[in-house]
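A single chain comes next, written as C-alpha cells; it is the form predicted alone.
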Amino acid sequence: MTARLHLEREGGIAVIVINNPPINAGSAAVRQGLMASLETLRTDDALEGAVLMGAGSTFIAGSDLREFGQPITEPQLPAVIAAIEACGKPVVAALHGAALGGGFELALGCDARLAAPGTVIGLPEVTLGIIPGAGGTQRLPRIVGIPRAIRMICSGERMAAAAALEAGLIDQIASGNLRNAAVAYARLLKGSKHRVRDRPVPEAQTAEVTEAANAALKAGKRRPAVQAAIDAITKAAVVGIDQGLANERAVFQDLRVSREAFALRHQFFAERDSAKYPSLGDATPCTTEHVAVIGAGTMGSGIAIAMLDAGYCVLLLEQDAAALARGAERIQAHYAARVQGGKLKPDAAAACEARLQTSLDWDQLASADLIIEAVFEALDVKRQVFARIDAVARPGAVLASNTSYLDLDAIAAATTRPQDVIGLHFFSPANVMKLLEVVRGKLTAPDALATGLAVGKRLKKLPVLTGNAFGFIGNRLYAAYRSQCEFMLDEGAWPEQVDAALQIFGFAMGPFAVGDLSGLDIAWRMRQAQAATRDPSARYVHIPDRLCEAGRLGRKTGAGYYSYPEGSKGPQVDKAVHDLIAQCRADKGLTPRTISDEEIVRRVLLAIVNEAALLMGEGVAERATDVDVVLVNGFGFPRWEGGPVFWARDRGAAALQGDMAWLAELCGPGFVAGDLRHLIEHEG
C-alpha cells in the first residue's frame, strides 16, 4: 500500500485505512491506494468484503482542492467508486469526523454508511463554484429525492449523522467502536451488493422540484454552479446511471477551471490560514473562560451573546442599571427567538443564559480572563474605562477593545499594562458576522494576541491581524471604497445608480444604501476626527456633510442618501437629494459628466486595490491575502469574485499599473499610489 493508506486484515474483512492527515484529503496518492487495495479485495479469495475508514479524526473532510486548478492526475475519483461497485464483494464505508464532499461520494459508492455520533455529511463543492463529480448529483437523488437533493447540494448543506440517518443516507449509528461495528456489518452483507446506482429515483412532483430550483437559485444568486448542479440532479431521473455520472463529470471539469471556481478556491485557502501567523512565532494563548463585556448596548450585548454561544462565562458590565436591564433583556429575547424558531433547543439556551451574569461592580471584573470594552466610540471615554479596568482586573488578564479607529496604543497608555492591550474589532451584529480583526499595539505581547486569535477561531469567526492604524484594515479599506464613490457623486453619477452597478457586480449592498444603514452620522465624527490632519490639496467631497448639516443621518431619521418614508419597503430616491449633490457641484463649478457602470466598478476595484498596497507597505496587513477575507467577510464583497487582490492579481501587473495612472488622474491631488508589488507578489 501507499504511505497515505494501509490495509488490515481481519478475519475476511479488509480494514482499509485512509492516513493523509490533517483532514485525510483525497489526494491522487490516496486514490491511488485505494485502487490498489479494492484490487487486492477482488482477488485475494481469502477476503469476503471491507471496511473504509479513516485514520485520525476524521473520515475524509473533502478532495485536495489544490489538484483542481492543475492537470487531471489518475486515477480519479469515479474510477475508484466504479471499481468498489465492480468489485463484487461489499464495502463498508465507517464514517466519523466529516465525510464532505468527494468523501462523501465515495462512501455513497460503498454499500452501506456506519457513522459514529457527531459525523456531519455533505456535498459543499458548489459554495467552491463546483458541482460534485464523482455521483453526488446522480446517487444523493437515488437516496433522498430531486427536491431534497437540490436544496442539500445548492446550499452545501452539513447534516448531522442523526439526521442523516433518517434521511437514509447512512444505514447506522454506531454507539460503540466504530471499527468493530463496521467489520461486523460488511460480514453481515457476505455475498451481496447493495449499490446505491442501482436504486430508481423516487418519483416527485414537478411544482415541488421547480420550487427547490427556485429557492436554490435565488440563495445561490444564480451563480453558474448552482444551476448546473440542478440540472444535473433534476437529469438523474431522466437519463440513466452511466449517461449521468458522465454529464456531471464533464461539467465538473468545465467548471473546476473556471475564473470563478479559482476565485472561491483563493478565498478558501485565505480563510482557512487566518489566524495563522508565523510572526507571533511559538506564543502561547492564555486560558480564557471568564469573559466580561463592558458596554450594555447593542455592540456590547452581540459580543455577549457570541462569547455564550462558545461556552464561556459572561460578565456583562454597565454602569447603568437601566442601560444593563436593557441589555439583558436584549440577550434574552434573542434566545428565546432561536427556541421559537426552532434554531436552539431550550435547554441549549437555558445553558447559555445560565452563564450570563449582569452588574453593576467593577470589581467583579477581577475574575475575568478576558476584558472586553464595547463602550462609545471615543478616545477620551475609551481611555477612561481602561484606567478603571487596570485598577481592578487581575494580572495577565488580556484588555481588549472593541473600537473600530482610534489609536489603541492611545487606549492602552491609559494603563500600566500596554503588554495585555490588544483590539478585537467586531463587526455588527456581532453574533452574526465571521469578521474579527486582531489589532496590535506597539508593545502588545505576543501571547496576548495569540490569545485574541484563539478566540476568535472559538467564536467560530475568522480572526485577522493587523495592526494599528487609523480603521485598521477593514474600515480603511471602505473608507477608501466609500471616498471614490463619493468622488463619483461629484463627477455626475448618483447615489442609486452608484449602488445598483456595484450591486450587480456583487456587493450585498451598496456604499449609500450602507451608509444610511449604519448611520452617515459615524463617518461624519471620523472626518472630523481628521479635519486637522487632513492634506489641505487633497480632493474633499462635501455632500455626505450636507446631508448631515440638514439632519440626514440615515434610516434612524428617515432620511439619509435616500428617503425611508413611513410602509416603505426599503430606500426611496429623493429628488432633495439630487438638488443637493447638484448645488454642491455648481459650487465647486463641476460639469456632470455621464459615468458609466462599467466606470463605477472599475474605479471602485482599483480604489481598495491601490489601498491594500498602502496598507500592505505600511505593515498595517500582514499578508495581501488577508485583505480578501476583510472584504469578503466583513464588508460584501462577492465571495466568488476572490476579492480585490485576487482580482488584481488576475489582471496582471501590466494592466494593474495603467489602471492605477488612469485612477490617479481622476482621483487629483492628493492621492497616493501604493506599491502593488506587496498585492501582485504572491507571499511565501
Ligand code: NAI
Contents of the next structure:
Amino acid sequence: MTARLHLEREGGIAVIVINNPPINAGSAAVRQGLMASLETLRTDDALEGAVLMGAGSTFIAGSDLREFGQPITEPQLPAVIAAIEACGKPVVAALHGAALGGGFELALGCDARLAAPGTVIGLPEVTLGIIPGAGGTQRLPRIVGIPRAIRMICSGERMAAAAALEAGLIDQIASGNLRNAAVAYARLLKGSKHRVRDRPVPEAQTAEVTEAANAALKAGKRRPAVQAAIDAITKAAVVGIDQGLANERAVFQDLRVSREAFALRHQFFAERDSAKYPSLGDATPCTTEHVAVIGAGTMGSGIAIAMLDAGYCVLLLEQDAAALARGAERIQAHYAARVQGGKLKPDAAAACEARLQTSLDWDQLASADLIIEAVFEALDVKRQVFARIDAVARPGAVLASNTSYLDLDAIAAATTRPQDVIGLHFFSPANVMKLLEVVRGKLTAPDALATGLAVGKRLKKLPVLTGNAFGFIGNRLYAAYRSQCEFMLDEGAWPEQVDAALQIFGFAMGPFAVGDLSGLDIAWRMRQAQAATRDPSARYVHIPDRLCEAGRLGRKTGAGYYSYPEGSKGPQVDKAVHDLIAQCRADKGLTPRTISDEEIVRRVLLAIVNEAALLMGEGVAERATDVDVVLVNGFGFPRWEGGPVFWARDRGAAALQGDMAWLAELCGPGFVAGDLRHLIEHEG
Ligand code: NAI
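Hand over the structure of the form predicted in complex with the named molecule; the form predicted alone is what we had up.
Starting with the chain above, the whole complex follows.
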C-alpha cells in the first residue's frame, strides 16, 4: 500500500494503520490509501470487518492544514467516509492520542469508536475560521443532540475519553491493548452496520437551541464561522443527512479560502513555530524542576501560580515579611477561588499549594534550577538582587529577570555568570497571559535560552525570543501603536472615537481605555526620564502629560482619558478631556480635521508594521511572524486578522510602500522608516 498507510490482516479483520508522522495528518496520500484499503475490505470475501488506527503516538490529530489553502485534491474526506458507510462491513475506529478535526469526523463515519485512556477528541475547525467539512456538523448532533453539538463545535472543545464515553461519542475505553480490543469489537459487530448517519437527531427544545446559539455567538465574537457552524448544525434537524452533508461541504469550501481562514491558519503556524529557533542550533534546555521566584508582588505571585499550575516546585522569596505574607495570601486566595468556582478540584489545588514554599532566607536559592527575579523595576535594585543570587545559586542554574524595560546586560554584569542570565518577560496577569518574551543578552548562552523557551512551553505559554532592546518586542510595538493614536488626538480625533474604531476592528480594548486601566503615570515617568535624551525635533504630543499634570492618572484616580464616576459601569466621555485636547491643539496652532475610522485603523496597522520592520532590521525580532504571535497573545490584537505581518503581506509590497510614504508624511519629523522587505520577503 502507500508509505502513509498499511493494511494488516488479523483473521478476518483488516487492521488499517495510518502512518503519516508526526501527527498522522489526514493528507491526500492518506485519503488515497484509505480508499484503496476500503476497496480491499469491500471486495475481499475473506475480510469481515476492519479496524482503523494510527501508528505512533496518535490517531489522526487533524487534517493537513496546508491543503486548506490549495486547490482540491481527490479523494476528499467525505468520499472516504461515504466508502466506509457503503462498504457493508463494520469498521471500528481505534483512537489514541488525539482524534481531532477530520480525524474525528472519520471516526464518526465508522460503526464504533474505541479509545485508549488519555485520548482527546474534538472538532476545532471553528477556531480556524472554517466549519467541519466532512460530516461533523451532521453526525455529531445525531449523537449528542443539537444544543450540545453547537457548544462543542463552536468552542472547538477538546473532550477527554471519559467525557466522550459519557456523551456517547465513543463506545468503549480500552484500558488494555487498544488494537486487540478494537479487533475483538469488529468481530463482535460482524455482519452488521451501525452508521451514525442512520440515527435520528434527538429532539431539542427551541429555547435550548437558541440559548446555546446565543452563548456560542457571544463567546465566538460573532465570527462568520461560528454563525455558519450554528446554521449547519441546526439544519441537521430539518433536512435529511445527504442534504445536510452537501450543505455543510459547500459552506466549508467557501470558508476555507476566506481571508479570515487564511489569517487564522497563518497565526496557527506562527504559534506552532513559537519556541523553535534555528538560531539556537542544538542547544539543550537544562532540567528544571525547582524554581525560585524573588519578589512576591503582582508579577511574582502570578509567576508562582503559573509555575505551580505547571507542576514545578516553587520557592517564593522576599526581602519583606509583610510582602511575602501578602503574596502567599494572594496565591491561596487564587486557588480557593478556582476551587469555589468549580474550575479546579480541591485535591489538585492542594497539590499545587503543597509545592509552594515561602521564605526570607536567600541561602535557600541554592537548590533552585531556575531563579526568576520580579522585584521593583529599578536597575540598582535588580543589580543588587542579581549579585546576591550569584553568591548562592548553584553553578549552571539559569537566572532570569522579569524586567519590562531595563538593560539585561547591565543586570547580567552584576553576576560572575552572564552566560546564564536571561530575561523572562511575563505579561500581567502572569498566570493568564499566553505571551512570554525570552530575552537574549549579549553573553547569554544558547542553553540558557533553550531553557527559557522550554519552561515557557511547559507553562503552556507562547515563548518568543527577543533581543535585549528597550521594550523588547511587545512593549516597543505597543509604544509605536499608542503614539500613533496620540498623534491622531492632536490632529482631530477624540479618544473615544479612536478606541471605538479599534474595538470594531477587533482589539479587545482601545488604547486609551487600556492606558486608563494600567495607569498613565508609568509612561509619564518614563517620558520624564527620557526627556533629556529625546530628539527635540521629533513630534511630541503633550496631551498625556497634561492629563497627568491634572491628576488624571487613569482609573485609579477616577479619571484619565475618560472619567469613572462612582457607580459608573465603564469609561465615560468627559468634556474636560475634550477641552484639554482642544487646548493642546490650539497651543500648537493645529486645526483639527475629521479623521475617519478607516484612517485610524490603517494608521495603527501601518505604525505597528513599520515598527516591526525596524525590530527585524535591528535583529531584536528574529522572525517576522513572531510579531503576530506577540500582538495577538500579549496585546489583544484580533486573532482572525492574523496579525500585522499577515496584514502587511496580504496588502502586498507595492501598496504598502505607498501607504508608508503617506504615514511618514502624516507623522512628520522623527518618523523612522523600517525596511519592509524584512516582513514581506519570506518563504512559503
Ligand atoms: P510589585 O511592586 O507588585 O512587586 C515587587 C515586589 O518585589 C514587592 O513585593 C517587593 O517587596 C519585592 N522586592 C523589592 N525589592 C526586593 C529585593 N531586593 N529583594 C526581594 N524582594 C524585593 O511589582 P510588580 O508589578 O510585580 O513588578 C515586578 C517586576 O515585574 C518589575 O520588574 C516590572 O517591571 C515587571 N513587570 C511588571 C508587569 C506589570 O504589569 N506589573 C508586567 C511585566 C513585567
